[in-house]
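First, one chain by itself in structure tokens, the form predicted alone.
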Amino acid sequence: MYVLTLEKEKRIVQPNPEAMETELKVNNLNVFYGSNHAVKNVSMEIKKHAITALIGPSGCGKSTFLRSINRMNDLIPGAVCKGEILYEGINLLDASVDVVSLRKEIGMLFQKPNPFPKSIFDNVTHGLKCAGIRKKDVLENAVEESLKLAGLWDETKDRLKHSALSLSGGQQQRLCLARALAMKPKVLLLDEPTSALDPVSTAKIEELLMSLKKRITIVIVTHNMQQAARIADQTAFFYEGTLVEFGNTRDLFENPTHTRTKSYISGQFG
């Protein structure tokens, strides 16, 4: 049996959560998808600027949790969403907010990487295209920037005509986090993103994502509490659609509250 702790030498500065704004506040949210009772009774605040990790066995409900702040559930038959999802001052649940603009500002990159069946260019400019966006000088500025932000620019720079479907694993979830980046979310949504990856992938992505929360607030799902450890400052445990347990990260490995918290993080089960 072990338990986790964080890695100290990676953390210099603490954060310090109740310092921090609220981007989201989540109120009682519950979801169901027809008689199956998935996320229940959820309310939690995540923090501005900040990487939020959600952390759980298999089917205990943080993917759910995750899509529902963008609304991605909507595309699920027989899905349904109550409870309040805050994001400056609008319930981002309520039938008349637009979820197109919705998810222009609050991306989301997937478990496998995505990337379409074109140029690295075109792939990273596809949303911009899609706002209306035509003039050359402003999607090359944005494919360079956003190319920047995901660590892939010196890496594709000379080929940005290429297909994407040429780039290794590592680098087509790089690029899918280029392509969100592109339309300048406030938050970005990441469901398992390392989970298809090799290790040096993986610690790509994670040392991005680090240095993206100055700009973007960050919520990730994942299986790899060593993970969470590395790069959360807060983390919260679901277990059964339930959120048993949320708070600073160090806190919650190091010393957590619920008897269940600590049997999971201990390897008890999982």
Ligand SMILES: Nc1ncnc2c1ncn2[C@@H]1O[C@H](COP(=O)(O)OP(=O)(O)OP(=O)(O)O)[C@@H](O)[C@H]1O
Second form
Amino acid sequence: MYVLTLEKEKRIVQPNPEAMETELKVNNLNVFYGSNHAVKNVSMEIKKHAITALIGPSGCGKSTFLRSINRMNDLIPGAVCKGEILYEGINLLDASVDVVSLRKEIGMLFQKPNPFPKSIFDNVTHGLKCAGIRKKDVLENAVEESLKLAGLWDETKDRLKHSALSLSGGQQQRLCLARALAMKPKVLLLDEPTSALDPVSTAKIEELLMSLKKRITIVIVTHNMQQAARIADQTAFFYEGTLVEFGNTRDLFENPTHTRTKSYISGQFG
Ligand SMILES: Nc1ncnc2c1ncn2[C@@H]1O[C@H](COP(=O)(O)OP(=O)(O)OP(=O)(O)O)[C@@H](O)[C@H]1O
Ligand SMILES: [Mg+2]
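Show the same protein again, this time as the form predicted together with the ligand rather than the form predicted alone.
Full assembly next; the chain just shown is listed first.
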């Protein structure tokens, strides 16, 4: 089930998304903010343990689409989502879905690192404590495991009681990643997670996402097309609320079907 692709400097083995299991099946998703029809009849299959990138010009509906997956749009007055987002046989848009449990399973990371003004340790354990976990050894193990997964353990193991705000921007973003990972999510949604970071911190996050996809399904919004090309298995191009083109990242960048995709990826607008 693997396709061998030849990159410029090195040969890598990439999974073939078409042969992968589906994690989220989106059917005819429409999102409205009052009279603004922000996402228009979008259908797509997000593959399990793959990285799916969402690209497109500002205002095309990427964040709106992403937020509908873990029902964050519920928090926006006047926002209405219609259609289906099937996950483990359930339509996540159903009123009966418990959004607190949903957001544990489908975590999110935002553009600006948003650690709580608390210690590094307390940031990572926040969700676990909210879920009623109090045992010291359980919390300590979760902190170590999550910080290791987020590539932050070596830098923070001797300062876990220090304020999270004493960390650099890139470290804060990895701390937010650790905080999300502590909840053992099955899916992680990332909205431009590296756009506020320097190239070194960006590369570090990209590397982490590539290794995390072994255990987590990842959906990432990015304005950085090189980033999508580097890390995503599948890429979706949105324009004015519509999903114009969706497919294997390599095909989309090297052989786009639609003229609009072609002009966007060649930098003619956006
Ligand atoms: N909280 C909100 N309330 C009302 N309208 C909103 C809200 N968020 C987004 N919109 C509107 O929905 C449309 C899609 O916006 P969205 O933020 O999803 O785009 P985007 O592709 O993420 O853009 P960007 O790349 O600038 O982040 C836009 O017309 C925007 O004005
Ligand atoms: Mg956005």
